[in-house]
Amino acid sequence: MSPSPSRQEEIASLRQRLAELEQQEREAQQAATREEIHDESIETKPTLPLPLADYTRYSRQLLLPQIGLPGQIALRNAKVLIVGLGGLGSPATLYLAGAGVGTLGLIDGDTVEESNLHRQIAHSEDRVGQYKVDSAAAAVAGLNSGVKVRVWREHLNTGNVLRVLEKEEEWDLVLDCTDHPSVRYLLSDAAVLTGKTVVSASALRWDGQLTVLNDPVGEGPCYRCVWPNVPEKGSVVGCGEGGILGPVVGVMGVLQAIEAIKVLVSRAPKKEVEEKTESTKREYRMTLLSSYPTLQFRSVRLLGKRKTCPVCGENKTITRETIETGSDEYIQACGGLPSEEGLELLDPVTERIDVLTFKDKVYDSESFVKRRVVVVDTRPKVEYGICKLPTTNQYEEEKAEMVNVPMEELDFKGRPSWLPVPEDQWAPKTDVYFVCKQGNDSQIAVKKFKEASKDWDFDGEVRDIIGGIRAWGREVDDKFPIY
């Protein structure tokens, strides 16, 4: 028997009501699901240890077992101070920025010059004249905008080194990218006193060297442990005098970045299995690069800390006070801390001559015609081949004789065979002028010549040309090559 019409209407109404309730249930479940997903996204976002974009950006180095996520986090949280933004500091800065080091401190008082560009790759032609730290900061910003950069437009010295190393920022690591031995000693001393590890490198001509100092802090050797004898004043050749191949100093700067990354990620939390596989014995080593004629790397084992080291040894004589008062030997050693002034070994009135006076006296003065003038150029032969002072004046009149005798070939044990003047024409008809690139070696040559010539019956004038051939190019002849 079929239900009555009234019963059918009731059943249909109940079914409709059931469908409505089921729809409401489904909507409630969907809403609950969406809320759950939304809540999970809120909870997940702050728990990511790195910004989401970093996982893609640094994916290639995240894959390295020695780095991984803990190492990348350590790099992001790290603060690294780079001292010197030249040939070493340029590539080191760019590679550390590329690797994602969170904060970079840059200190250098120099400005970008055109002669820097063949090797200092953080700089460019449009930034010539800018402070190197500003130029490097611009390069970092263009490479990785997520890196924080602090700059100091000044040279590191006894008055600021402790402030920069520990009071301005809590640095995790310091890179020594300087080109002056005195600053190397100063920076290493201050790093020991402030508890910082230093990655140090240097390069000259075709060669370079690299070492990590004071690592672990308080255990590894410092710069004085490795080089206990401070070089004598004027004895150190820089790349401005000895030359440097751009890729050589670039390689050493890249190696500094590698060592810096290794130090920083080594301080990240490690898994138990990784800790067990690491060697407990630490060797201190120096890496040496020789790129000519055959490219080769060597690794030399260092002895470690020296008990007699005056900064980290048993009887310390170098303290914060000695640095702050500027009383330590690096103030006088190696030519002193960087400055624009050259050596002053001679009396500027009686033993030296400036380029303008030299020009007027030798090339333009008629009263000087009867005197014989010999200019001894003490630069290496390769530099002499680049450019040399003229022997004639504007009227093509012979005014001077030029002879190239590199410093290492100057012999003062007897009458100099390199002096192209017969002995019977020496005094009082001959004057000798020594010239070099910028007026340092020439002073040393004058001192030796005057001392030795006491036994030669030579009483002509002997002087050095102040500022060397670079001064000639700046002040006398604007078409003269300056290198």
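Note that this is a predicted model, so its numbers are computed, not measured. Residue numbers count along the first chain shown, from 1. Rigid core (definition): largest C-alpha set, two forms, superposition within 1.5 Å. What changes on going to the form predicted together with the partner chain:
Once both forms are fitted on their core, the CA shift for D189 between the two forms remains under 2 Å.
Core-aligned CA deviation for L289 between the two forms: less than 2 Å. Relative to the superposed core, A452 undergoes a Cα shift of 2 Å or more between the two forms.
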Second form
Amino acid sequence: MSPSPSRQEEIASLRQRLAELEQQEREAQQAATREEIHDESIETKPTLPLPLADYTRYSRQLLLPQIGLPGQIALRNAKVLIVGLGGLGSPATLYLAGAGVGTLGLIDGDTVEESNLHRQIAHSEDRVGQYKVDSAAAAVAGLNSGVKVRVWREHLNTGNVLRVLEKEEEWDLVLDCTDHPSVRYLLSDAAVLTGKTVVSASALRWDGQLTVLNDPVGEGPCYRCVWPNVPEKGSVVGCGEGGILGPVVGVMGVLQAIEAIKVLVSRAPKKEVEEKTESTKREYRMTLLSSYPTLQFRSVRLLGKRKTCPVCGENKTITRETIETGSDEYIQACGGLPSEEGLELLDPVTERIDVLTFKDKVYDSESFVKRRVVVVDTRPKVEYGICKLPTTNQYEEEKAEMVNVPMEELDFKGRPSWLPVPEDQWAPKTDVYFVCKQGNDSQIAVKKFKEASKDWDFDGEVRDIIGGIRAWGREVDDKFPIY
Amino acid sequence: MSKPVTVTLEFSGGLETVFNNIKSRKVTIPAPEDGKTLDMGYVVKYLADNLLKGNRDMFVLADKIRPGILVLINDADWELEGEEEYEPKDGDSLLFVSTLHGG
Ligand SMILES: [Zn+2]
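Next, report the structure of the form predicted together with the partner chain; the form predicted alone has already been given.
Now the complete complex, all chains and molecules, led by this one.
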């Protein structure tokens, strides 16, 4: 038996409180540890540049000529801000903590959900419901208690970005582990304005991309230089729609940690580090991972900084002021904010149907007039293979015909061949219902169907199911899989 | 008048879904019939007209490469090579990558 919603809320809030207390406790302990270390270093003379235990703890990376003692000191003194504690942020945070980066800042307004755990490996089952930043802070504390962690339980936005990036801490480096273009543009813009290098990565399905932006500060291209055209609203595919393999996004997060360590170590005093690599003319690159069908990495050469870039180019139109004021306009221009809001294309009363009415009408009614019901499921084939609406009622009586026609195959040139009803067989009355995952695509389908069916001898009802199969799982059948 | 060229065509970042889910293949692009130059501008339109299956808007808008797609010629941004005016040679690698946002 699962707990009731109010009990769940109570559990979530208690977990939250627990996380906060644990965080306070960790901070107190860290402060105490730092004082001890300080005392220790007064006793032992001459003082060692690193705490004694660090020499053993980090010995395997100290051995690398490109790191050495100066590199490890640089890591210990470094402050890195990680924006987003999801599939990228999880491994990046853990590896940077493992490497001994002194201070990690974590910002994310999301809480841990069960569907995160297949890829967001900093979190765990017993921390579902906690803020991701608290969950990640607990993971860091378990891995390396010497790392100082600061958390922000909020999403990065126009109102806080400049404060978090520059006023609250002096970050040496920022990691873009976010999952929406508007936040990626915002973070990159603010990083240019505050003089921070950004290690940026992204992933979807089997593919990943990685670039180090604004590096060196003021010289390297920014996110806008690489992707000057902001995507249109509605064209962005996220992990929730497109899918993502855990290790793919994991690899990208690990690569971010590699690039972050390189940037931090490269800023260590030069002469003490083994021969720096000869400085050739700086090239800017993007690393692409493509893991299916053949696993391959490639590094491609980018254009570099654009003179026409509105934030780092010659004619700057994006400034601190445009970010802080006019934030709405700014966000719209970056492809809008991540939103869960549904499309409102159809009239909810005359052109749509809610799941309960649909169930009543199609499966339960004992209407005398026999109607033919065709349900067109517009989800991708793979999703249709996971779960679908029934065609029979509880007495195993056939009540509907079902076809799966993914959106890209839904074509209306002439009478659609995918409709299982021959043209001369509209009678008995045929009704067509479109259904998708959440009720957005199905509205588009109805719109197109209505447009095209004017030329046919079709006089049945055509509607789409509000909330899609998710609503069916929520409101009709509690054994229906929600994915 | 241009001759046909044989190039390696690659798609990444989800673009392969409108190209029959084939990520990499060798393709011979015929010379333009109107005697014009076989340049990247022509290649983009040729791919959209002949190889693309599905939503054309995912690849081109008004026959131009869609914003948010990075075009790489032999692993370098095509803007370094002359963009639409670059004339591909036999053996060139043409890679089309769309932006990924997930994380
Ligand atoms: Zn720029």
